[in-house]
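Just the one chain here, the form predicted alone, laid out as structure tokens.
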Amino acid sequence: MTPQKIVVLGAGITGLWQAYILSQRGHDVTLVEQGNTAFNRAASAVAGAMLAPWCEGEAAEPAIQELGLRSIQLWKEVFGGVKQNGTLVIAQPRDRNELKRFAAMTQNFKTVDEAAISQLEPVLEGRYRTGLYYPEEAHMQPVEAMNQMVQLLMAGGAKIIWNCRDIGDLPNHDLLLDCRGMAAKDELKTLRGVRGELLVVQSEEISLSRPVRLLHPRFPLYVVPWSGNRFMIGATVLESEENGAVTVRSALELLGMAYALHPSFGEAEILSFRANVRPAFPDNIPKIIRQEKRLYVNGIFRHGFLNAPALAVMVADYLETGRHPGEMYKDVFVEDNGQW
């Protein structure tokens, strides 16, 4: 295939992966970003960065899970910070029905008793009687992963233009690949914003080796261990495009559930509260939308780190073959008129 000149708009996790895979396939790629770093304005920086396709099966469509399974291997090939220690899902005794429901909706887990939970996470010893363990899942730190992607792009010869506020003045190109998230809302009329909020704390009293999900009928919680005794605690999912500071209600919910997971979180130091708006379509399935010389890759919802690598391969394969990837992804590939 003849290499193309491709401009990728947006250096969130979607744009970074699109630029990386296309440059690896031999295309002349220029990544354009309105901010001064890959995570200055992107919703990706406010992410759990959990590679949890099996847990996401609780609510997500099969295509999301399949993209996630493909993406885990891609992440492991490019980023040494991937930690594949699995995911532990637990619930308070009064919420055991939530655990049963979660098990009925997901696959590829082991049911673990109190002794097994204590072995997996000693800090939880004696606190939870039963849980679900998903051994193949993984996690990472989002900003470190995005920095690695930038370094790989530059090492591979891709060009990056920072602080570009006017996309009307772009380099010459054969294809424009638009990965701007909510910034593309004027062109993608069904795109909506979903607000996510999270908390980062630091504690030397708690040690976790993997993400832990605490189920609750109203306020489910996940905690992701980061380096330096830090923990990302999240996250709310609000149907809102308001991109302001974290609300008092959300802060109380996150702090209360963290304390319920383990009282030692009550003594943790709060490092930051963060909020951002993630792009999603009505069905919460990402879309690759073709409009003549432009492709949109958008609507990745809360699955950015989980789905971005596989979506990038899918786009690159399409540019080489011109073929649709199959029935599994019939809701991912669309043309502007709704047909592929």
The other form holds:
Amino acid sequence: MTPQKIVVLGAGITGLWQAYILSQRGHDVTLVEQGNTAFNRAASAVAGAMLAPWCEGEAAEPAIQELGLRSIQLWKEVFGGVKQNGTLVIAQPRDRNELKRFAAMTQNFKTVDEAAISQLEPVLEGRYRTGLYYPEEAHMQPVEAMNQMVQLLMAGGAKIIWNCRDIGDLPNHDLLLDCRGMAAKDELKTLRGVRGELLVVQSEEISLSRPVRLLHPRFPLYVVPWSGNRFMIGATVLESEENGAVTVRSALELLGMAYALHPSFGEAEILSFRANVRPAFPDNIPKIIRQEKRLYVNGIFRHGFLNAPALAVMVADYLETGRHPGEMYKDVFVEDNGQW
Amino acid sequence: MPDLTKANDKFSPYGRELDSRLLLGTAMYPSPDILRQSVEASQAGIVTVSLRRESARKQTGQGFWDLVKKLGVDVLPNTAGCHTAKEAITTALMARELFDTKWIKLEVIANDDTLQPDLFGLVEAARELCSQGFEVFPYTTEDLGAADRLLEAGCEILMPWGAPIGSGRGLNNIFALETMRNYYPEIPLVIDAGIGAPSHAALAMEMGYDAVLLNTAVAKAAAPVVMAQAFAIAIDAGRKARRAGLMEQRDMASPSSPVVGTPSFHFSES
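I have the form predicted alone already, so could you send the form predicted together with its partner chain?
Below is the entire complex, every chain and molecule, led by the chain shown above.
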């Protein structure tokens, strides 16, 4: 394989992984970002950073799950902060049918009773009689993961250009990998924004070892434990491209559900509220869109951390072999006939 | 024999002639693409779409609304989540602009837990919206007093609930729904909310309801597109049965075919 000069646009989770894998494979990679840090305006900054391919299987297509399984392995190879402690899924007694539905639509879990739940998460003792445990799922802290990726990139010899305001004036390249997310909307007309909101709180009274998902017919919630007694609580999924601050209504929903999950969240301190818009195609499946001298990698929706590593490997493999990744990925790796 | 060809069996809300008797909600699908396939499979004639007021004001839901408009069926915007007549009216005005339609599915919610309609606010909002030229589809209960007020206000269609929104419990109050059907033989009546299974929809059609409106039962199915098809078939079956004339129930068994070689006899002779 002849090494290529590749410019990657956008230092969100998609672009970071593309740049990393391609430079690992011996290409001459320059990552170009319009802001002064990675995740600057990227949806990745507002990510749960859960590697939950089985739980996401509740609503996501099989290709997303497959990419997720591959990505868990890739994350573990590069980042020591990945915690593979599984996911616990629970529901209030009145919403027990949500649990039945979730179980029917997902795989690779164990049904756990009250004793098993309190063994997994002692803080939940006596509160939930039944739950679902997905032992192979993992999570991480997104900003720590981002810093790790940037360091790996620089150590591996890739160039990074920060504060690039004009993408009409890029370094010479054989291939442009466009990972700009919503910023590419003018060129990808079927791309739409899906708003997500979350908050970060701090509490000494609660300790969790793994993400906990509380099912609810209207306001499903997840809580991801971070270092320093911090918890990420999310997330809304709204068909809106509004990029403004978290609304009172969403805040109420998230806080109310967190409080319902455990009353100690009532005493937690709110560190931040965050909102952003996630790029998605109409099928909510991420796409590698092939043009002659440009590949778009976009539409990663709520599966950035879950899918970005495997998508990067897919691009790198394609550059080496020229082959399509196969039937499973027919809606992921696509030609550009102007339909996107 | 009556003429039961489909050609003369239209559902006609506010004079718009539709072949389909299904109104399908557009929320909660795994993706807009699955929504599109579900609408096609369901053969729905109308889709409903709700506006969050904040996104309506700034038009930030445009990406999704454009997808809804491209479904190629009539769009019925709704005022979901409004708790007062005033909120509902404001939302209706925004919906009219965004979707360029006089139609509005009017929801005024009394209680966040049960999502039951606030009949007082509903009537108030219906009066105002009808006077402003809207064609109002009110989400109501089986209450005949409220129904009369809604008709007086100018509504030409009524949409009583089967069960609370999203509960999937089917037709909870068969007696009251039958009474309503008999009380308003000429008014288009649509079961709105609570439909969980195709059999519920078929029953509504057998009872003579003109159409059904549902969302969760399809959107949250393991295979939404297949469920959408199942509803299309059930609604067609229920409607055909209604038009064909259902048999009356009997207290006694009656063999459907005489058994050859067995002499028939009369009880009076025994």
